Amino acid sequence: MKEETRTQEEQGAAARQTQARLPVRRRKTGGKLALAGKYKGLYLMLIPGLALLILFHYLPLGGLVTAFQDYDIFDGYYSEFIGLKNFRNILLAATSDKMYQIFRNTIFISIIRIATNFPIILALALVVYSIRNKYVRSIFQGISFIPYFISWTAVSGMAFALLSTDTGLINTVLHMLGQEGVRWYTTPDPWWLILAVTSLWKGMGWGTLIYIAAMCNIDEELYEACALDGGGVLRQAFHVTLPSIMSVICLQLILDTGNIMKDNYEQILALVPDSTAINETVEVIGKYTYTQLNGPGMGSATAMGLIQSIIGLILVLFANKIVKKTDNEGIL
Amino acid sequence: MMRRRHKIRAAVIVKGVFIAVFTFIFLLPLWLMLTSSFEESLSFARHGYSLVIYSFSTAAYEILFTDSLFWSSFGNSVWVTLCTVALSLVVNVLSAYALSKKEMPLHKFFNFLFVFSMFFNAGMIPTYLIIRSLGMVDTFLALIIPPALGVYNILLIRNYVYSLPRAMDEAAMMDGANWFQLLWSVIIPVSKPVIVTTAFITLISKWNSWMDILLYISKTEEGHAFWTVQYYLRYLREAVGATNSAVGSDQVLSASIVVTVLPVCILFPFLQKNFSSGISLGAVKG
């Protein structure tokens, strides 16, 4: 009796299992439907981030398409099909001043920021990482992340102070030693400079940031074992830090190269005047395209800021891939 | 024994040196626009921007303080970057933890999309006709929905989701909750450091913008409604610019750059402690 009831209890047991199991396999064989439920509130999380990043990034994408056509304010993307004849133009123009000033200033404002930038922030870097002073270390570094936080059409009016023709500081200087001023705003000459020096104020003590984490990385016994062996500040420097952060260096120099093509013409539209007196030398591809807004040659400004973009990936592609090949992980 | 002494004395002076230029041209702008807001007009025309207050005198921000176009842009500003920073709050938490999940189908294709966008995008002509015939040209939705998706912020927050042990929300995942719960009650109280972060980028960004305005409000009268402190700055300095700019209009450009800009040194305290740790617990993972 008692034994019967055990395997009845028993198979009851058994049938339940497989009863249980059964909708396991049923689910598993029914397929991604089943599993998608399964994460149906994550989809539904996506949902925001999504329509913003198809309306406001991945429509435009099709907008492109103005690049491709005569376009006319009325007929908006239904403006006449023409073709690659806007590339063409841009092509032939290309050897004319105007076009190939723009491409050219492009270019250079970045090199040059990128060659002015790169290691003087590498330098300040160091200096930061070697405060021993925990204090001084910190407002120190506070200090210099200030301009980070400061906007672009501010950083305008500070620059107006400084080189304003006849109340800025420079202008000032430059008399009190007896020499002439200079008529910046109508100069054109020094504005790569310029550029390149307001960049590094602005954001000097934030691309501190990654040296300075990549640093508190390194081992003190290198340290230690240097400075036995009579290493000073710098050859602490130069033989223990910056080959101990090599690979940091390098990476940033391939993101910094990647962005090449890319022009900060927030910065241009903040700080330059509209004067035709320096456009040969700070007009580049956003700042044209801004100008274009609107206007007739909308369609040849996307096409430019269309091959802009298609060279920047390409750029930043490659940039990757060098990074992967150095052990890094890569960005993308 | 002397030498090395030498030499380390020298490399102390050298260092501090270096430090004593630098605080000194990383302040000195600012500086600036202290001393000639604070200096008295006629004082100020003959002798410029200087190092030092020759006299006293408050009547720039007299000036700028009853203009009711800058209380307008101010507040537009306080409003805008407040809504901004909430939208993107939930528009970047939620597709964050979305994003998180690896075992989720398709999730390398939703990262894809989201990272491709940080490396092309169609630019501005493209993303102008869009904001257009969405019709929020000459409406606060242009300045407020297109910053609120932050991808760069969602890759720090993800990646801070990603570095959490998954036993975290497994064992949740046990008790039958749902993926919202989980977010809510566990995931975003450990994760409060790197979404405070995001914050502070998107508040910082939003309140320095200013293109949007020039890029989305028309330039009429009417347009007025809509500017941005930083935008009200752009207009004077481009007042100031021009050859028959009115006395002491630099003067209020000045008052009107350390009004914008003390907000954000009020805030500083926080915004550094938050960068440097935030910064490098999502960025050094990459």
Given for the second form:
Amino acid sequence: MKEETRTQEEQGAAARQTQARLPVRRRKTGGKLALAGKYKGLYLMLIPGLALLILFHYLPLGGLVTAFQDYDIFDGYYSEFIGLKNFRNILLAATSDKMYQIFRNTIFISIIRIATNFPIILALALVVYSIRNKYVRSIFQGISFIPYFISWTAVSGMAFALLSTDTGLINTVLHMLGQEGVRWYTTPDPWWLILAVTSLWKGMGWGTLIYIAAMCNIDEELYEACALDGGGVLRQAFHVTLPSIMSVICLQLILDTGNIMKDNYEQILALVPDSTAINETVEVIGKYTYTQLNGPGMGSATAMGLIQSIIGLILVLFANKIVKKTDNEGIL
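Moving on from the form predicted together with its partner chain, kindly provide the form predicted on its own as a structure.
Chain only, nothing else included.
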């Protein structure tokens, strides 16, 4: 019994000596403030971006009050409060048929744009990343970026050179083939597709950027293992690349779903001529809001923008829930 007690005392003494020899870890003082001081350069770089975010995204939220007012420029925020009248005029008033047409055009144009742009941009990103020569890849990617920096006004001039009834390149080719030319600027049917194609041409370089950035983080050993198993370029794309960037693909799908109610009215104002037949086909929410802002309907325009934002938020939450059910990461 005494020997057991002595052994325990010796073990305890040895443990205390070992603990005494260990370096004492001092608790860092300052916490998050000290961490911010350590990375102050990075935090300083965030200031311009945060300032722009607050200035152009958060401060304007105060203007949403005009959606519930009969806004007058001289009264400003003290204009007459009318409650939900602007919303009722948009959704339930006698002009509801026009509102239905505007919402229909916005949704259909967005769906066609997503259905064409999303898979083509993803396929282009796969093609660019499969180019192993870095110089050729850089040149190819740089060329695809050029249209992104061209204004829609310049694009409208290019489109006119293609679609002009008398001198347009497309009608010239059709005449050479013995076909009749198409009066593009008075025919409403093809304009949804024209808007989707021009949007793809202008944004495909920028759209591939996020995918290529995600692909650069894929471990090269995965491609080597697939190649050893006899996998070619297509098999590597479907079994290595796509599964590795699936989270990014899902993120882009969520964002595209939320943008179904969002339209590029600048594109429509620049490309589409002032024709009654075509305007009925391409009248969208953004164009309606722009028209109201330039007229007496400040409150109606704000109400329309608020409706657009709420529907977009609902669509994002819905898409995010579906993505999470597929065992992929969402945004929330």
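Whichever C-alpha set is largest while still superposing within 1.5 Å between the two forms counts as the rigid core. Small disclaimer: the values here were computed from a predicted structure and weren't measured. Numbering follows the first chain given and starts at 1.
Shown in the overlay between the two forms, fitted on the rigid core, is a CA shift at residue 85 of 2 Å or greater. Positional change of residue 265 between the two forms stays under 2 Å at the C-alpha, relative to the superposed core.
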